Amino acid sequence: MERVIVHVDMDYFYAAIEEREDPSLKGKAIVVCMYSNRGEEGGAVSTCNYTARDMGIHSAMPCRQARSIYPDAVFLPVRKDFYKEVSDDIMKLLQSNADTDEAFEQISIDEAFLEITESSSGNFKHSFEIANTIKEEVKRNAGITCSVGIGPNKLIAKMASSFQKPDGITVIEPEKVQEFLSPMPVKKLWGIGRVTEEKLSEMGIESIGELAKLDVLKLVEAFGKNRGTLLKRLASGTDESPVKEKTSSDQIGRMASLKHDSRDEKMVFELMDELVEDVIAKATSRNVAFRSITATVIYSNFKTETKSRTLNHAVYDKEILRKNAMDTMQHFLDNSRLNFRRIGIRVGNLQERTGQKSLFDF
């Protein structure tokens, strides 16, 4: 089966937050600065959004510029916490629609790589589903757009999630990956930086295309075995790199499709039970107890439903959870028409299990 790699980035996520705020700012150029101890004089341009970029204003750029080139705009100091807080409810939406807990990637605060090979069965025209629901979820409960690449592997992804911003969705096929690159100049390749791109147009090559047509011993010589072998690589649309998370999760889950869409309650009740048993053994190995509960539902039509409860006391016991499964899995059931297509559980809140309450301890 072909992997299904997802890249989400969120659009001009600080002023987009900054926008959703104060709704009198739609229409304007609004940029959000990082000032430095000199107050407003100093400082750089943390974002902005496509107001701004349209007169000319970008990242990075000194906050003083930014002011002499269109002074009419909105200057705004960075939030970062509270960019923050926003961020981890998007990011927890976003890992919902994985394959697994594990299937899941954040790359930095307004994006991340998820796999849903399993839950698109390989289908890329499933996958155009799925990122469309993801989008409609992201706006509905964090009232922000996000633009969505998929391909292939996470190179493709992450890639193509830039070709239509903002609020767009790309789909890159496998066989459609070198028709795709080709035509790019070399910068637009993900881990090309300006060195490596003044070095390649020294050597005549200005697009990606000419790039994956140049004989890797040129570039070995020119950059180096490893440097040159990737670049080679990253070139021809190659990447094999697993989407998995970084550091160590403050969650456990298991999510799995039913062996066809239904609601028959024995059938989803006996993958409930399987996911239960998983998660309390990951919890157990890591000796941990957990205050939080979150089901979720991904429908036939790949519609996605969360529902978490959280507990008066931290508890690490099987029947504790698989009852709170089970009555939000009753709940979903009742309150829906629509076929169950996969399921999930997880446990959030962990601590460490020193003390902590089981069933037979109440």
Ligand code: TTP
Given for the second form:
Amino acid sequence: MERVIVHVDMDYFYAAIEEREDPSLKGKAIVVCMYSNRGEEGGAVSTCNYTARDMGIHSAMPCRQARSIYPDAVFLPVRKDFYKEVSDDIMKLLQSNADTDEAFEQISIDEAFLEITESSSGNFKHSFEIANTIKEEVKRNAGITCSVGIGPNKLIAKMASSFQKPDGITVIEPEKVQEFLSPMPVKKLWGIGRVTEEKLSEMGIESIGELAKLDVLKLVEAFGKNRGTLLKRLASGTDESPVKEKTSSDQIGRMASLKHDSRDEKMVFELMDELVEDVIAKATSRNVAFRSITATVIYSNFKTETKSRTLNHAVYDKEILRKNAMDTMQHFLDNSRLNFRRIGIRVGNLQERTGQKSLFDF
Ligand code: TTP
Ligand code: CA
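Switch from the form predicted alone to the form predicted together with thymidine-5'-triphosphate and print that structure.
The next block holds the full complex; its first chain is the one shown before.
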């Protein structure tokens, strides 16, 4: 099955959070500044919203210059720790939409890859619906917008997410990859910096399509073997690298699809039983106890619902997990008429198992 890879990138991230925090800023140009130790006179623009961008302000511009372009903009100092908290919540939410917790890779404070090959059944049409759901969840939970790119690999997904910004969804099906890349200038290719761009320009190469057609030997001659062959691969839209979790995560979760969309209790409970076993096995191998439990259902129309519970103490107990999971599934069954497509269970607030006991130990 062809892989289906999603890249999510928050729109004007720091400024979007400030806008959310203070609704009176809505509609105004907002510039978030990283002031240097020379106070408000020094420092550079961290980011700004699209209203400010329309005026010509952009990241890395001296704040003083931004002020002279548009003195009426709202200038705010960065609050990095706060943005990091918002980011952590968003990343958890994104991770819960990946096929497995491991099929998730955060690459910056506001960007991540997730693989949805299984949940979309390898179908790029379904993937659009999933992207929509992800955007709605981010909007509902974090109050900001994001742009989503979907493609057969990380390279294409990453480039697709910046194709329609802000608030866009771009799906590039495998057979559309060449058409998508060819007309773009080489500097848009992920991983190409200014030096490479200039060198290629001297060789008469301006578009990605031209680069893809160039004899690889010419590239090897100009850039060396590794870089030369890499450029050729990138330009042809090839990227085999897996989506994989970089740091050990603060949660363990499993999701799976029912054999077919259904609201048959037996089918739902049996599958949930397997997921609970898997999660407990993983918690055992990592020697952790958990304090929160979250169950998820994705209905046949791709709408997602989750329900979380935080326990008073960290526990390591299969029966507690199973009971919570089953109760929540029952709750979902009782409160909707839709068929279930996928279900999931995760545990979080992990702690190393030192003294925690399972209920059986008492
Ligand atoms: P980006 O994703 O590059 O930018 P953005 O989210 O502000 O805007 P876009 O809609 O184009 O995605 O960076 C994410 C955050 O990183 C950004 O909100 C602020 C911070 N940042 C800096 O502090 N300095 C910089 O030069 C850049 C580029 C980003
Ligand atoms: Ca961003």
